[in-house]
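This document starts with one chain, in the form predicted alone, laid out as structure tokens.
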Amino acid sequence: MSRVHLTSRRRFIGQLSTAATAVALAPALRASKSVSRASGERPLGVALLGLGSYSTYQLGPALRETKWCRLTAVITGTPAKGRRWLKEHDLPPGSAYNYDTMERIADNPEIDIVYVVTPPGTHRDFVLRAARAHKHVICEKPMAPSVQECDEMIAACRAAGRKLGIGYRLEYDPFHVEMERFVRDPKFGRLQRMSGAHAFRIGGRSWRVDKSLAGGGPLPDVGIYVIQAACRAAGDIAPIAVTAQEGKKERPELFSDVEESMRWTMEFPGGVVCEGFTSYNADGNRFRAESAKEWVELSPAFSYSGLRGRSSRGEIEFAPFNQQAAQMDDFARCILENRETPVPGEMGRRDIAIMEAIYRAAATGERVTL
């Protein structure tokens, strides 16, 4: 696989200028929806597809803070959830759809964007159906269990003339914007090493340990954040090779279908390397980038809030920031301004290709080139 350059996000960072500018956006994100845009058009309507914990505790509340989009519908496999959401979010009757009949959203002009928030194994089908309904799509990460499915999703949205974005909230977080700025600063010197870990202890059985639904274990669920951060720090490019080793299963009865933990190394052009770790039976939430003379670190690095940073030059501090509101607002603006999203389907595909290589390296014990 050739090196992937994602220049659209570079333009986005150029618009932000610095992470301080990103934080300055926070008041606007929290502004009332009554604030009209210069065009006088309505905010774009979002239908959340899948009403699990992420929609309930993150996306739903964030949509109360967005300026450029608003919640106008829900799509669920549980009618009771749909009725509850209509009441709690003051949505009109008829704006709760079910999975079997979601094609009816094509007739609702109040829905501009469908946000797919179901387990990864279902992403492809829902994205294709949303595209056929002529809606723009945000697909939660990881994009899909395979590169082939990613290609189908990208092709379907392109054929429909609709945008496809991936739910990479940390692309907008000021701490991550600042980390990238820090590494790009000529004073930092040449990037040499990176390391990161994202892991947590899973309690019991859920869709996360069902490979058909999850696509894998902790690697696609939370290890993907380490992959994302490393590619970003390296210059928005994919690694050229990977090696990996699956950890010994301490709870084989629970992790019979997926890995319990994984360690891997990504090699980037110029001799830059990143050591990654993920697990469903350990703790970890950090990312670090180093040159010969400087370093920058985030810990915690991948949470919804409460990120902290420090560097060889001192502490890194920012005001509270709603990652999900920023992410959804920017996607809406991309539609309104007819520009590329900084988190396109191609970025999601890149990360799935990297993970496929990591799994292959772990299975064979060999270095796998991309």
Second form
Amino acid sequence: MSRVHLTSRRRFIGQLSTAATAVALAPALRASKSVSRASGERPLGVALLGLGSYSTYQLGPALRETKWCRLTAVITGTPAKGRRWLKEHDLPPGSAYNYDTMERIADNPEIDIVYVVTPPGTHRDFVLRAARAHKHVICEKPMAPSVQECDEMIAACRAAGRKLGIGYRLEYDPFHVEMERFVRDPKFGRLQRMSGAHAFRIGGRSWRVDKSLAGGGPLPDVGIYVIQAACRAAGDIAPIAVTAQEGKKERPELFSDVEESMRWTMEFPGGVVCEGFTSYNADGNRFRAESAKEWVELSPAFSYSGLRGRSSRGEIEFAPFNQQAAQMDDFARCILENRETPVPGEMGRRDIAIMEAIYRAAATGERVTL
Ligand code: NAD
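Could the form predicted together with nicotinamide-adenine-dinucleotide (NAD) be shown next, to go alongside the form predicted alone?
Full complex below, order starting with the chain above.
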């Protein structure tokens, strides 16, 4: 059973313990920024590595809204994309690197953080290279295809004295913060059951169905959100055992390398159970936690925006919130304040260990302990 940095998360939740304070977070950050600016702190520079859809449609726009970090460079395999980003984001010439020349970022003091946004099978190498260039690193989820790679990434950042965070944007989303607060409330009683599904219908062939690049199918890509939510609601702990069944393939030609769908059960200490489902050939986006007398549910639960929540006490409502901006700003604040990120490499590793156990359980039909 592992406990991942509950202290830093508690500190963050402390700021968000009610809907009203959650909505008030942005002004609070702005106020603290002006105070710290007076003491000479500057927003940190971010280099986005991998300019695919998540960078283009989420992280790039979010970096226009961050208070504590700003886009200062891009690292890409496609020079034309790099030139387009420099123009669109008003970056100076020379701030686009390619994968072969990225070691030169070591000489650019405008880059504090490298944000790795490429397929998971490439994360380890890019994280190691960024750490060797003495940069802090945010690595997108899933952290890597194997625990062994996660260990190498954690060790490299530690050896370089740099922070490693995972792109777990929902850590900051007010609905998820509220769900955690609700489940912790003594009036909720003892958590007994959880269930969650994250699934979508994938179009055609891409790295997402290539095991060496993706690390698996929907489980590491979107099922990981159910794993995350369950560990969080259970008290920031890993399950003690899992069982799993891979679903029958309706499109075997597309899913020759990876699972098309997966059902699994996570057993937490004290008899708490979570039923999970993920698929690339179905729809699903919900999470629910129950005690004997109360319940709380998010549906949709894992989207970038438009989340909805209900509980045994009524509707849960929050103002629109930029998850990615909050996530990157908090990582920057962790660097500036030299504190632990609530979404460290160790948490990414925990989830990959659970994923590996689920694959083992599905392959053997046995209950796998962690
Ligand atoms: P994408 O396919 O749109 O983009 C991937 C980028 O990586 C492309 O620019 C591609 O050129 C580059 N790349 C570098 N090396 C590559 C290689 N060997 N093979 C293929 N492409 C390579 O994918 P995406 O949706 O932007 O996902 C990128 C990462 O972000 C993944 O780890 C994914 O899980 C993660 N992601 C996270 C979220 C989130 O909500 N946190 C959402 C979407 C994607």
